[in-house]
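Only one chain is shown below, in structure tokens, and it's the form predicted on its own.
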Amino acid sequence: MKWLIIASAGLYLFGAFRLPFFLAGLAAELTYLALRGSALGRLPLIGPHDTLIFFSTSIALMGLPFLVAQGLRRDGTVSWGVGVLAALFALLALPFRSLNMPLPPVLNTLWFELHVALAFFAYALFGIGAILGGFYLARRDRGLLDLQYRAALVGYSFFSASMVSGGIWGYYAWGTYWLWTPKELWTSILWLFYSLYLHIRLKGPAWERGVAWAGIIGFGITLFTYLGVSMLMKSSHSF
């Protein structure tokens, strides 16, 4: 089934020129997830292979409203940026082995699946915000900065809901809502950073470049929270 992932990556890249290509890429990746989920009897959210695919799908799914937003419908460069990001994480998943084991008892709860899905929706929106921030710095188009703010605000809402559902999952799994493992620590740092981002915007036009850069830096913290902590540090969230 990995040909679906390769096909989706190619279609995402062509999506910069025609939206139907982008939609076809999203359909291919959703089909892959549906087939894996059907075979496993659960959402495929365990291990780097499945989470990278889910992250890539989330980028494409969350990116759709921005690709058809007023002012961006005919802007192939932003579509290309979103497509490249989705394709990159889809291709990164290919070298990793897919894990076909049943869910461990500690993960076998809807709160875990809700927690992870919401977190990846948030990560995806933070990534889209970084792309919009980069294009703002290149063009000085205030509309791009407004869209970056919307992406970060919705992503922040998803991330906050993910932290709440993760706390409930943690209570059922370990008897406590919070563990100060590296993952929880960096989750707190990420949440505080985007809290600061949302407030920096209130400083006015003089801070617009700073806001754009904050959106880019925030995605760097997001990637470390997701991949860096999971691969480099021991945590309850390690792969």
Contents of the next structure:
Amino acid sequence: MKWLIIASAGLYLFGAFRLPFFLAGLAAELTYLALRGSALGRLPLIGPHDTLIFFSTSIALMGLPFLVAQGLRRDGTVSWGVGVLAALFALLALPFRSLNMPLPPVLNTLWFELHVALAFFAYALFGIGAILGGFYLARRDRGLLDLQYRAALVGYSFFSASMVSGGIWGYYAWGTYWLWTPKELWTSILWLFYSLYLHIRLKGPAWERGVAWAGIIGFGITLFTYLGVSMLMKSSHSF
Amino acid sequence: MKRLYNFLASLDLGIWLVAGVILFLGIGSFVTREGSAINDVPLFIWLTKAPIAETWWLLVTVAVLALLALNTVLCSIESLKAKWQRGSFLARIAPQVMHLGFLLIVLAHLLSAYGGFKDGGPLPEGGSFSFPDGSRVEIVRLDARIGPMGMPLDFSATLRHATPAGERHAVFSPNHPYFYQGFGVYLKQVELFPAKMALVEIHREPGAGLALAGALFFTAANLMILWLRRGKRAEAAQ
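Swap state to the form predicted together with the partner chain from the form predicted on its own:
First the chain shown before, then all remaining chains and molecules of the complex.
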């Protein structure tokens, strides 16, 4: 089945500047997820392999509305940028072994699946926001910054909902809606950072470059929260 | 006095305070060591008992957060005063409801940090423990379903609780705790060999209800803002 991932990464890398190729890449990834999900009998969200694929698919899925947005419809470069990001995480998943074990009982709840899926939708939108911020800094097209804001605002909404569902899951699973672990601390840092982003934007046109940079830095914090904490810090709450 | 008020109610101060909370939480994630008791006792107890070298980042964070809470209240008041005569009601109120949600969540953390409770340990099938109100809870039966790879697929415990109002029976399992008088009894693990044993914990989170209320306010206002943005896009497209 891994050939579906390789095919989707190829389509993203070499054809994503044309929408039909981008859509074909997304279809291949969704097929892979559907096949794995039906084999496991649940959403594939455990372990680095599955989460990286889910992240990559989320980037392509969340990127779609932006690729057909007014102003970007004929812009193959942004479309390709989103495709490259999706391809990067799809390829990163390949060296990791897929875990085919049943869900531990504590993870066997809708709140957990909701928590993780919403977090990845948010991460994906933060990634798209970073790409749009980069293109804004290169081209100074105000429309790109407005799209970055939309990506960040919708991402922030998904992330807030993920924190709420995570808190409800934690309360029923662990007895507390909050644990002081590095993962939770960095989750709060990420949430606060995007709160900061939304408030910096209120400072007006003089801060436009700063806003674009904040969108890029935010994705760096996103990657540290997702991958860095799990790899570099001891936390009971990691993938 | 007016200058102090303007300073405390400024967006700039809010931005710096959020940046400060981010900075100290980031430091805290590196300072907190594995094996720290931070999650084992209510936070205020940990703050008073643990060495200052381990707690200083959280003390600074709480102080900055207190100032941020004040700044949030004052900014909301100023924003409402400034926008009261213009724009739609939803546009005026949505950001302030988000702020209210944030403040309720901060308050919830304070309540849990002060009045939280956690206890627990291993118990054999047939074993019992004393509930915080003095009543007795007995683990009558332990069940587990083990998968072909040796991993537990599911486990549960049946308890008998002798309360002053009479005997209660319940089955509790992961994600389905037993609740009584604000306390939750949680089943963390069950082992069948060499003897049937369970890891049972009792928790109380006095801030949970307030945190949920804050989260609901925040989410509702967040959806309002998204809806309002959608309206703006539709206007721009016409």
